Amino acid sequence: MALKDTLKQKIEEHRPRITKLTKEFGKVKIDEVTIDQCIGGARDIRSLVTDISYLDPQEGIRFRGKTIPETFAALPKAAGSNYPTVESFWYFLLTGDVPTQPQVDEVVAEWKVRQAVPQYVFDAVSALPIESHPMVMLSVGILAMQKDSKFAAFYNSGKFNKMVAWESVYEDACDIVARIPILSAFIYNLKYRGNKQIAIDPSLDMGANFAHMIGQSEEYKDVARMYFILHSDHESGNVSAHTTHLVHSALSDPYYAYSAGLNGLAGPLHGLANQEVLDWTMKFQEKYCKGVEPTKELIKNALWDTLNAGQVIPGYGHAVLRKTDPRYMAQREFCQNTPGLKDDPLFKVVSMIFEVAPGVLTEHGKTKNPWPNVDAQSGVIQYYFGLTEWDFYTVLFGVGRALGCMANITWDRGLGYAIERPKSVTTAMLEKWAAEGGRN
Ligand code: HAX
């Protein structure tokens, strides 16, 4: 069965579960909120629903119930590769089913039809100052495509119907995930290669074509596939996924929603951390290692200097995770298994940071999680393969994150989730409830 038909069947089967929960069990309590959570970024409050992925503090992410190694093992592989295509992962994220090879081939073919980015989008991005951050270019490029939104057209058609609205979100979602690598490759070539653009190779799957379009090696094709899959989804509470969900909950179309999500991803406490890690590591080498090999002692001193200057150690800590991020480990394993990369000087420094930073952060005593997250490792791989422009790394994250965000809002509409509208309170109210020992 084609992806959209499978999805339709699954959404229709799922709807009665949501109706039953709200109608029969709507008043059942699943959480309570403390003053700490109210002031401290709503941490851990159970108030979002998604079946696309789940993040366990100890175990890490599961996509559709599968750990990262299980996901990579289960999905059909790209031709001549040990890694799955991004297209097969998209099928899996949307439906929860491991696709057959013909089902994957169908998605690959469909994305080829959808991937043509209109010239006015390239023109809009090209009109920006070349010094603009590539995340600005990506967000502008996605927003510029809004003119083509099928969801917005459906909403304005006078025939809007909540039961089928997801179908036009799905159409936009597929267009966005097919086009975002093309747009990102355009931005890369515009910004770092004097606008020497490379045409799409229609014989390639998404990850391989991205590698081709940024002038990368054969080996990088697997890097792209792995990277986009690993960065796709991290349940719904992180800034980029939550922003996309929030904006779409107002029935803003997927272009508005994902452009907003990307703006959140561009924050240094979120997706920008991957460029910050490279920046930190390079500055560390420049300042502390003039003519000498990096050592654990030098790294320890540099980490303390960063902390004493009131800054965070980029790539370490997490709002939910309480152990080393399995996405970090997957990339570390990739480095260890790639001849050349495992002896790469930058990988050695990053590995030394891994040995030292958790101890330093524990001694510092603030962070609840001293372990590395996804961003601590990702830049090393990119840098090794010649993507040395580290302000581009968050764009790569944004290409991957589109998969999770788009799968989620397709389901949001399918299940008719409400406009998001939490309640705010005043400081005086908090003080009153504090004095009374709670809100009665
Ligand atoms: N270095 C120094 N201090 C840190 C820290 C780090 N890596 N991580 C947390 N802390 C500090 C916090 O700033 C906070 O300090 P204050 O009490 O002074 O405000 C304290 O420890 C408690 O924070 P926490 O509860 O452990 O962590 P939060 O949930 O508040 O924040 C962050 C989670 C990821 C934002 C945080 O760990 C951080 O800033 N890390 C560095 C930036 C980073 O790597 N971000 C990427 C995270 C993964 C991701 O989203 N990728 O996109």
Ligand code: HAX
Contents of the next structure:
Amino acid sequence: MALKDTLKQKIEEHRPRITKLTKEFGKVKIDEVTIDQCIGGARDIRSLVTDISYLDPQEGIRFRGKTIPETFAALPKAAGSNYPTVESFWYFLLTGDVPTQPQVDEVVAEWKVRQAVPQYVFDAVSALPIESHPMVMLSVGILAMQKDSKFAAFYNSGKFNKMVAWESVYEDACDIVARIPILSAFIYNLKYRGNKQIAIDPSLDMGANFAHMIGQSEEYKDVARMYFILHSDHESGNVSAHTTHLVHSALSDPYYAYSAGLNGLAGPLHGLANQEVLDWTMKFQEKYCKGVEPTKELIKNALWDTLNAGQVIPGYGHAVLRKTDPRYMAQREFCQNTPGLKDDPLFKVVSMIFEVAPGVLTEHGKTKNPWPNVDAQSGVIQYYFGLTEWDFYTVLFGVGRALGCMANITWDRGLGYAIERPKSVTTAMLEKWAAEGGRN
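Got the form predicted in complex with the named molecule; any chance of the form predicted alone too?
Here you get just the chain by itself.
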């Protein structure tokens, strides 16, 4: 059965569950909101629904119920690789089913048809000043494709039917996830390789083809596969996923929605963090290691110097997680299993910080979570393989995050979720309720 047919069956089976919850249990309370949550960015308020992934504070991310190691183990592997293809993961995100190899091959073949980026998109990106941030180029490139949106065409056709609206969202979503690595490779070559473009290799899967198009090594094909899967989704409350959901809830098509999501991803408190961690780590290495082998004692003293100077340790701590980010551990395992990388001086510093920092931060006592997040590791891998252009790291994040965002909004339309419209209150109201001990 084709992926779209399987997805249709699953959406139709899922709809009655939403209807029953709304009609029979709509008044059941599942949480309470405090003043600090209201002021502090709606942290931990349970008000979004997604079955694509769930972030447990102790366990970390689960994709469709599976942990990262379980996901990597279950999915069919790319030829000659220990990692699955991104295409197999896309099938899994959309349906919750582990695909067979023939089903993966079908998605790979479909993406080959969809991955041709129109020339006008390349022209739009090329017209920007070359100094433009690559995330600006990516957002503009995605938005430039909007004129061909199948969802927008369906809405404007006069035959719009919300029960089948998900099908045109699915078409746009598939086009976006197939094209975004091609667009991203074009941006990399435009900005950093003198516009020396490399043509698509139709024999390769998505991750391998991306590596090929930016002139990377065989080893980097697995980096791309791993990186795009690990960064795909992190519940729907993070800025990029939530922004995409919010914009699409107004029935803006997927191009509008994901362009907006990318703009959120570009923020220093979200996707930009990886390059900031790398910058800090390299300066830390230069200041404290100076060519010597990093020892626990050396790193411990250096971290205390950092904290006593009023600085933070970037890459440590997370808004939700209260343990080491499993995405960090997946990347650490890759580094340890890659000859050359495991002996790289910068990785050795990162590795030793991982061994020492949690104890130092716990003793320091000013952090709720002394464990590393995904950003503490990812930049080092890219730098080792020659992607030394830090500004591009968030583009890589954006390629992966497209998978989760597009899977989520396809299901949003499939289940007919409403436009998002939270209720605001005034400061005076909060002050009144604070004085009264709560809202009566």
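Please read these numbers as outputs of a predicted model, since none were measured by experiment. We call the rigid core whatever largest set of C-alpha positions still superposes within 1.5 Å between the two forms. Positions refer to the first chain, counted from 1.
- With the core held fixed between these two forms, Gly194 has its Cα displaced by under 2 Å.
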